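For reference, the chain that follows is the form predicted on its own, supplied as C-alpha coordinates.
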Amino acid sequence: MENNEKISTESKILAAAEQVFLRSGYDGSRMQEIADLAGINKALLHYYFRSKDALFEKIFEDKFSQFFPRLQEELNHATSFAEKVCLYAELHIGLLIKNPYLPHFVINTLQKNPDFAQKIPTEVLMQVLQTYYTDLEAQKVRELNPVQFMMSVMSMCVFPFLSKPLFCKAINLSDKDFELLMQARIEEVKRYIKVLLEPIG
(Lines of atoms letter the chains of each structure in order from A and count residues from 1; the text may use other names and numbers.)
(Lines give C-alpha, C1' and ligand atoms only; values in the text may rest on other atoms or scores of the structure.)
Protein backbone atom coordinates (compact mmCIF):
# COMPACT_ATOMS: atom_id res chain seq x y z
CA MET A 1 0.00 0.00 0.00
CA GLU A 2 2.79 2.38 0.97
CA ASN A 3 4.66 1.67 -2.28
CA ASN A 4 1.50 2.30 -4.33
CA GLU A 5 1.02 5.58 -2.50
CA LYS A 6 4.60 6.58 -3.32
CA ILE A 7 4.08 5.78 -7.01
CA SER A 8 0.82 7.74 -7.01
CA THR A 9 2.47 10.79 -5.43
CA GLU A 10 5.41 10.64 -7.84
CA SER A 11 3.03 10.34 -10.80
CA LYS A 12 1.09 13.39 -9.60
CA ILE A 13 4.32 15.35 -9.28
CA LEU A 14 5.50 14.40 -12.76
CA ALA A 15 2.12 15.23 -14.32
CA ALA A 16 2.07 18.60 -12.56
CA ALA A 17 5.67 19.33 -13.54
CA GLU A 18 4.91 18.62 -17.22
CA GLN A 19 2.02 21.09 -17.14
CA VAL A 20 4.15 23.76 -15.51
CA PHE A 21 7.11 23.20 -17.84
CA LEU A 22 4.78 23.35 -20.84
CA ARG A 23 3.13 26.55 -19.61
CA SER A 24 6.15 28.40 -18.22
CA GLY A 25 9.13 26.80 -19.96
CA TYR A 26 11.96 25.22 -18.02
CA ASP A 27 13.60 28.43 -16.81
CA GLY A 28 10.31 30.05 -15.85
CA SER A 29 9.06 27.08 -13.83
CA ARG A 30 9.17 27.09 -10.03
CA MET A 31 9.14 24.16 -7.63
CA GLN A 32 6.45 25.85 -5.51
CA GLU A 33 4.20 26.11 -8.56
CA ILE A 34 4.69 22.40 -9.26
CA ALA A 35 3.98 21.48 -5.63
CA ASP A 36 0.79 23.58 -5.61
CA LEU A 37 -0.48 21.97 -8.81
CA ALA A 38 0.33 18.49 -7.50
CA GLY A 39 -1.55 19.26 -4.27
CA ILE A 40 1.43 18.69 -1.98
CA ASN A 41 3.74 20.88 0.06
CA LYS A 42 7.15 21.93 -1.19
CA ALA A 43 8.97 19.85 1.43
CA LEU A 44 7.32 16.67 0.15
CA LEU A 45 8.20 17.64 -3.43
CA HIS A 46 11.86 17.98 -2.41
CA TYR A 47 11.66 14.60 -0.69
CA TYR A 48 10.85 13.01 -4.05
CA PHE A 49 12.97 15.29 -6.24
CA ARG A 50 15.78 17.30 -4.64
CA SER A 51 15.85 19.93 -7.42
CA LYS A 52 14.12 21.09 -10.57
CA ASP A 53 16.98 19.54 -12.56
CA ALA A 54 16.38 16.14 -10.95
CA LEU A 55 12.66 16.40 -11.62
CA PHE A 56 13.16 17.35 -15.22
CA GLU A 57 15.79 14.66 -15.72
CA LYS A 58 13.19 12.07 -14.71
CA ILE A 59 10.69 13.50 -17.21
CA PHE A 60 13.40 13.57 -19.87
CA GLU A 61 14.30 9.92 -19.28
CA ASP A 62 10.63 8.91 -19.41
CA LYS A 63 10.07 10.76 -22.69
CA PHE A 64 13.13 9.37 -24.40
CA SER A 65 12.51 5.86 -23.09
CA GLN A 66 9.25 6.03 -25.08
CA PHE A 67 10.64 7.92 -28.10
CA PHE A 68 13.62 5.79 -29.07
CA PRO A 69 11.89 2.38 -28.97
CA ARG A 70 9.09 3.80 -31.11
CA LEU A 71 11.64 5.34 -33.48
CA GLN A 72 13.45 2.01 -33.73
CA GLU A 73 10.20 0.17 -34.47
CA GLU A 74 9.21 2.67 -37.18
CA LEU A 75 12.68 2.59 -38.75
CA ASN A 76 12.49 -1.18 -39.04
CA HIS A 77 9.68 -0.70 -41.57
CA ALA A 78 11.62 1.83 -43.67
CA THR A 79 14.06 0.57 -46.27
CA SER A 80 15.82 3.61 -47.73
CA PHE A 81 17.99 6.23 -46.05
CA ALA A 82 15.60 8.99 -47.16
CA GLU A 83 12.62 7.17 -45.62
CA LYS A 84 14.47 6.64 -42.35
CA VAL A 85 15.55 10.28 -42.09
CA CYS A 86 12.03 11.49 -42.92
CA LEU A 87 10.63 9.23 -40.20
CA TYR A 88 13.21 10.53 -37.75
CA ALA A 89 12.24 14.15 -38.54
CA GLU A 90 8.52 13.41 -38.26
CA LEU A 91 8.82 11.69 -34.88
CA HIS A 92 11.35 14.18 -33.50
CA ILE A 93 9.26 17.24 -34.38
CA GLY A 94 6.16 15.44 -33.10
CA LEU A 95 7.91 14.83 -29.77
CA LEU A 96 8.91 18.49 -29.51
CA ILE A 97 5.43 19.76 -30.37
CA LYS A 98 4.16 17.88 -27.32
CA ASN A 99 7.21 18.81 -25.19
CA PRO A 100 8.56 22.16 -26.47
CA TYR A 101 10.60 22.71 -23.31
CA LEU A 102 12.85 19.68 -23.98
CA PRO A 103 15.48 21.38 -26.22
CA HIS A 104 16.20 24.17 -23.72
CA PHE A 105 16.67 21.68 -20.91
CA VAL A 106 18.96 19.43 -22.93
CA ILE A 107 21.15 22.34 -24.13
CA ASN A 108 21.40 23.90 -20.67
CA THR A 109 22.13 20.56 -19.01
CA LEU A 110 24.80 19.57 -21.53
CA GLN A 111 26.57 22.89 -21.01
CA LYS A 112 26.68 22.33 -17.26
CA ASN A 113 27.22 18.58 -17.39
CA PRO A 114 28.61 17.12 -20.66
CA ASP A 115 28.30 13.60 -19.19
CA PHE A 116 24.53 13.99 -19.51
CA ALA A 117 24.99 13.10 -23.21
CA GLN A 118 25.44 9.48 -22.10
CA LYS A 119 21.74 9.41 -21.18
CA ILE A 120 20.76 10.08 -24.81
CA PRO A 121 20.65 6.87 -26.89
CA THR A 122 22.55 7.33 -30.14
CA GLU A 123 22.60 3.78 -31.48
CA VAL A 124 19.48 4.35 -33.59
CA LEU A 125 21.02 7.32 -35.38
CA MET A 126 24.17 5.32 -36.09
CA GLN A 127 22.00 2.64 -37.73
CA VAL A 128 20.38 5.32 -39.90
CA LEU A 129 23.79 6.60 -40.97
CA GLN A 130 24.89 3.11 -42.02
CA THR A 131 21.94 2.95 -44.42
CA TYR A 132 23.34 5.98 -46.25
CA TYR A 133 26.38 4.07 -47.46
CA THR A 134 24.22 1.19 -48.73
CA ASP A 135 22.04 3.63 -50.69
CA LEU A 136 25.07 5.53 -51.97
CA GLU A 137 26.53 2.35 -53.41
CA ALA A 138 23.16 1.66 -55.08
CA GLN A 139 23.15 5.27 -56.41
CA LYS A 140 19.90 6.05 -54.59
CA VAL A 141 21.35 9.15 -52.92
CA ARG A 142 23.86 11.80 -53.87
CA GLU A 143 27.32 11.82 -52.36
CA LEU A 144 27.54 14.06 -49.31
CA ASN A 145 28.87 14.02 -45.78
CA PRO A 146 26.18 12.03 -43.93
CA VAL A 147 27.24 13.34 -40.51
CA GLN A 148 26.92 16.95 -41.69
CA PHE A 149 23.60 16.06 -43.29
CA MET A 150 22.18 14.53 -40.08
CA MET A 151 23.39 17.53 -38.09
CA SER A 152 21.49 19.76 -40.51
CA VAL A 153 18.33 17.66 -40.21
CA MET A 154 18.54 17.69 -36.41
CA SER A 155 18.99 21.48 -36.52
CA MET A 156 15.93 21.87 -38.76
CA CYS A 157 13.92 19.91 -36.20
CA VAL A 158 15.19 21.55 -33.02
CA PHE A 159 16.10 25.16 -33.85
CA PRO A 160 12.52 26.49 -34.22
CA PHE A 161 11.73 25.32 -30.69
CA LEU A 162 14.87 26.91 -29.27
CA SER A 163 14.06 30.20 -30.97
CA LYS A 164 10.28 30.11 -30.42
CA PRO A 165 10.14 33.40 -28.44
CA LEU A 166 11.95 35.20 -31.25
CA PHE A 167 9.74 33.76 -33.99
CA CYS A 168 6.54 34.40 -32.08
CA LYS A 169 7.49 38.02 -31.38
CA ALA A 170 8.84 38.71 -34.87
CA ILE A 171 5.73 37.55 -36.74
CA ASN A 172 3.17 37.85 -33.94
CA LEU A 173 2.38 34.17 -33.42
CA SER A 174 0.30 32.76 -30.59
CA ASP A 175 1.27 29.44 -28.99
CA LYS A 176 -1.44 27.73 -31.05
CA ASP A 177 -0.20 29.39 -34.25
CA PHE A 178 3.31 28.17 -33.47
CA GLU A 179 2.09 24.63 -32.88
CA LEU A 180 0.28 24.64 -36.24
CA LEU A 181 3.41 25.99 -37.91
CA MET A 182 5.47 23.17 -36.42
CA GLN A 183 2.95 20.56 -37.53
CA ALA A 184 3.25 21.91 -41.07
CA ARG A 185 7.04 21.94 -40.67
CA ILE A 186 7.11 18.13 -40.62
CA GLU A 187 6.26 17.99 -44.33
CA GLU A 188 8.50 20.99 -45.03
CA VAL A 189 11.54 19.27 -43.53
CA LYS A 190 10.71 16.06 -45.38
CA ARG A 191 10.74 18.00 -48.67
CA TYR A 192 14.19 19.42 -47.85
CA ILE A 193 15.47 15.94 -47.02
CA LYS A 194 14.26 14.46 -50.32
CA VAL A 195 15.66 17.35 -52.38
CA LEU A 196 19.06 17.23 -50.65
CA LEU A 197 19.38 13.47 -51.12
CA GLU A 198 18.17 13.34 -54.74
CA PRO A 199 20.94 11.81 -56.87
CA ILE A 200 22.59 14.27 -59.26
CA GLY A 201 22.03 13.46 -62.94
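Pass me the form predicted in complex with the DNA as well; I've looked at the form predicted on its own already.
There are no partners or other molecules in what follows, just the one chain.
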Protein backbone atom coordinates (compact mmCIF):
# COMPACT_ATOMS: atom_id res chain seq x y z
CA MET A 1 0.00 0.00 0.00
CA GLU A 2 2.93 2.36 0.38
CA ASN A 3 4.22 4.55 -2.37
CA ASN A 4 7.84 3.73 -3.10
CA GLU A 5 8.12 5.55 -6.41
CA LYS A 6 11.48 7.25 -6.41
CA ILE A 7 11.21 10.89 -7.31
CA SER A 8 13.96 11.90 -9.70
CA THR A 9 16.37 14.57 -8.54
CA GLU A 10 15.56 16.67 -11.56
CA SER A 11 11.86 16.82 -10.75
CA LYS A 12 12.61 17.50 -7.10
CA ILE A 13 14.67 20.48 -8.22
CA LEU A 14 11.99 21.70 -10.58
CA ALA A 15 9.29 21.46 -7.91
CA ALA A 16 11.42 23.32 -5.39
CA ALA A 17 12.52 25.95 -7.89
CA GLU A 18 8.95 26.56 -8.97
CA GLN A 19 7.80 27.09 -5.42
CA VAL A 20 10.64 29.44 -4.54
CA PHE A 21 10.68 31.45 -7.77
CA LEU A 22 6.90 31.85 -7.81
CA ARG A 23 6.81 33.11 -4.26
CA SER A 24 9.85 35.36 -4.31
CA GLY A 25 10.65 36.17 -7.92
CA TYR A 26 14.08 36.02 -9.49
CA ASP A 27 15.79 38.64 -7.33
CA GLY A 28 14.25 37.46 -4.09
CA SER A 29 15.16 33.79 -4.57
CA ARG A 30 18.36 32.11 -3.41
CA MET A 31 19.87 29.04 -5.02
CA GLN A 32 20.62 27.72 -1.54
CA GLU A 33 16.95 28.04 -0.62
CA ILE A 34 15.95 25.97 -3.64
CA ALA A 35 18.59 23.34 -2.84
CA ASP A 36 17.42 23.10 0.77
CA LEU A 37 13.79 22.74 -0.25
CA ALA A 38 14.73 20.02 -2.73
CA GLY A 39 16.84 18.33 -0.05
CA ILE A 40 20.03 18.32 -2.12
CA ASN A 41 23.41 19.98 -2.37
CA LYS A 42 23.60 23.36 -4.06
CA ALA A 43 26.16 22.14 -6.59
CA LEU A 44 23.58 19.71 -7.94
CA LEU A 45 21.45 22.60 -9.11
CA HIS A 46 24.29 23.69 -11.37
CA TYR A 47 24.90 20.12 -12.41
CA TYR A 48 21.34 19.75 -13.75
CA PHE A 49 20.73 23.34 -14.83
CA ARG A 50 23.74 25.45 -15.67
CA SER A 51 22.88 28.65 -13.86
CA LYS A 52 20.23 30.50 -11.91
CA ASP A 53 19.21 32.20 -15.15
CA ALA A 54 18.79 28.91 -16.95
CA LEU A 55 16.80 27.36 -14.13
CA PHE A 56 14.54 30.38 -13.91
CA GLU A 57 13.93 30.41 -17.62
CA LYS A 58 13.01 26.73 -17.53
CA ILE A 59 10.46 27.31 -14.76
CA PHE A 60 8.98 30.30 -16.55
CA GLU A 61 8.56 28.48 -19.82
CA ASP A 62 7.14 25.36 -18.18
CA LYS A 63 4.40 27.33 -16.45
CA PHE A 64 2.98 28.43 -19.80
CA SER A 65 3.58 25.38 -21.94
CA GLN A 66 0.82 23.71 -19.94
CA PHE A 67 -2.02 26.16 -19.58
CA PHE A 68 -2.20 28.18 -22.77
CA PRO A 69 -2.52 25.37 -25.31
CA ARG A 70 -5.26 23.81 -23.19
CA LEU A 71 -7.03 27.15 -22.87
CA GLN A 72 -6.89 27.67 -26.60
CA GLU A 73 -8.41 24.26 -27.22
CA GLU A 74 -11.13 24.63 -24.61
CA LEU A 75 -12.17 27.98 -26.04
CA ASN A 76 -13.01 26.29 -29.31
CA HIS A 77 -15.94 24.65 -27.55
CA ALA A 78 -17.56 28.06 -27.32
CA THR A 79 -18.92 29.63 -30.48
CA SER A 80 -20.10 33.18 -29.76
CA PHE A 81 -17.94 35.98 -28.41
CA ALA A 82 -19.94 36.16 -25.18
CA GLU A 83 -19.57 32.42 -24.64
CA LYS A 84 -15.86 32.51 -25.34
CA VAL A 85 -15.25 35.36 -22.93
CA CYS A 86 -17.34 33.68 -20.22
CA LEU A 87 -15.46 30.44 -20.64
CA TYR A 88 -12.19 32.31 -20.57
CA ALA A 89 -13.09 33.93 -17.25
CA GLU A 90 -14.11 30.59 -15.78
CA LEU A 91 -10.93 28.82 -16.85
CA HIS A 92 -8.60 31.63 -15.93
CA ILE A 93 -10.02 32.20 -12.43
CA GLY A 94 -10.08 28.44 -11.92
CA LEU A 95 -6.40 28.24 -12.79
CA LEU A 96 -5.54 31.12 -10.49
CA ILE A 97 -7.36 29.64 -7.51
CA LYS A 98 -5.00 26.70 -7.87
CA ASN A 99 -1.97 28.89 -8.66
CA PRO A 100 -2.49 32.11 -6.73
CA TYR A 101 1.15 33.20 -7.08
CA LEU A 102 1.17 33.02 -10.87
CA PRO A 103 0.01 36.58 -11.65
CA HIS A 104 2.57 38.17 -9.39
CA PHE A 105 5.27 35.93 -10.82
CA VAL A 106 4.47 36.96 -14.39
CA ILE A 107 4.03 40.66 -13.68
CA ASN A 108 7.19 40.73 -11.65
CA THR A 109 9.28 38.96 -14.26
CA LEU A 110 8.00 41.06 -17.14
CA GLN A 111 8.57 44.29 -15.28
CA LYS A 112 12.24 43.45 -14.85
CA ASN A 113 12.76 41.69 -18.16
CA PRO A 114 10.14 42.60 -20.80
CA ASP A 115 11.75 40.21 -23.28
CA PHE A 116 10.16 37.33 -21.42
CA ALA A 117 6.82 38.47 -22.84
CA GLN A 118 7.76 36.68 -26.02
CA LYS A 119 7.68 33.37 -24.13
CA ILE A 120 3.98 33.81 -23.39
CA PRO A 121 1.64 32.75 -26.19
CA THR A 122 -0.91 35.52 -26.48
CA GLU A 123 -2.48 34.58 -29.79
CA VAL A 124 -5.56 33.34 -27.95
CA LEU A 125 -6.44 36.92 -27.14
CA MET A 126 -6.39 37.92 -30.80
CA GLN A 127 -8.55 34.97 -31.71
CA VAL A 128 -11.16 35.86 -29.12
CA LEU A 129 -11.15 39.46 -30.32
CA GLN A 130 -11.76 38.24 -33.85
CA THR A 131 -15.02 36.57 -32.80
CA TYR A 132 -16.27 39.93 -31.58
CA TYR A 133 -16.27 41.39 -35.06
CA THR A 134 -18.15 38.47 -36.60
CA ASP A 135 -20.70 38.61 -33.79
CA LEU A 136 -21.08 42.34 -34.24
CA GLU A 137 -21.95 41.94 -37.90
CA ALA A 138 -24.58 39.39 -36.95
CA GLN A 139 -25.86 41.92 -34.38
CA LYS A 140 -25.35 39.40 -31.60
CA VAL A 141 -23.48 41.92 -29.43
CA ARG A 142 -23.82 45.53 -28.42
CA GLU A 143 -21.33 47.84 -30.08
CA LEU A 144 -18.32 48.66 -27.90
CA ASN A 145 -14.55 48.90 -27.90
CA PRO A 146 -13.50 45.25 -27.74
CA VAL A 147 -9.93 46.00 -26.68
CA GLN A 148 -11.09 47.98 -23.66
CA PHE A 149 -13.67 45.32 -22.96
CA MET A 150 -11.18 42.44 -23.01
CA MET A 151 -8.85 44.46 -20.85
CA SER A 152 -11.64 44.87 -18.33
CA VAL A 153 -12.50 41.19 -18.26
CA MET A 154 -8.89 40.16 -17.84
CA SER A 155 -8.49 42.78 -15.12
CA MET A 156 -11.50 41.46 -13.22
CA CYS A 157 -10.10 37.93 -13.36
CA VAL A 158 -6.49 38.55 -12.47
CA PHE A 159 -6.21 41.67 -10.35
CA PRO A 160 -7.92 40.31 -7.21
CA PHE A 161 -5.14 37.74 -6.87
CA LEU A 162 -2.53 40.48 -7.10
CA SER A 163 -4.17 42.75 -4.58
CA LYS A 164 -5.06 40.01 -2.12
CA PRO A 165 -2.78 41.17 0.73
CA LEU A 166 -4.08 44.72 0.57
CA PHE A 167 -7.68 43.78 -0.05
CA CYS A 168 -7.89 41.22 2.75
CA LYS A 169 -6.51 43.76 5.18
CA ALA A 170 -8.82 46.54 3.96
CA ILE A 171 -12.05 44.62 4.46
CA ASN A 172 -10.72 42.16 7.02
CA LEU A 173 -10.92 38.84 5.15
CA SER A 174 -9.31 35.54 6.08
CA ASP A 175 -7.54 33.39 3.50
CA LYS A 176 -10.54 31.07 3.42
CA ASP A 177 -12.92 33.99 2.94
CA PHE A 178 -10.81 35.16 0.06
CA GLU A 179 -10.88 31.82 -1.70
CA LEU A 180 -14.66 31.67 -1.39
CA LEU A 181 -14.86 35.19 -2.79
CA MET A 182 -12.82 34.05 -5.78
CA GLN A 183 -15.04 31.02 -6.29
CA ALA A 184 -18.05 33.30 -6.37
CA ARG A 185 -16.15 35.67 -8.62
CA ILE A 186 -16.47 33.35 -11.60
CA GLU A 187 -20.24 33.86 -11.70
CA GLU A 188 -19.79 37.52 -10.88
CA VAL A 189 -17.58 38.17 -13.87
CA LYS A 190 -19.86 36.16 -16.13
CA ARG A 191 -22.84 38.22 -15.01
CA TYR A 192 -20.95 41.42 -15.81
CA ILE A 193 -20.01 40.11 -19.22
CA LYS A 194 -23.60 39.29 -20.05
CA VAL A 195 -24.95 42.65 -18.91
CA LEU A 196 -22.31 44.52 -20.87
CA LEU A 197 -22.62 42.51 -24.06
CA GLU A 198 -26.35 41.97 -24.34
CA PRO A 199 -27.65 43.53 -27.56
CA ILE A 200 -29.90 46.50 -27.06
CA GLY A 201 -33.60 46.04 -27.72
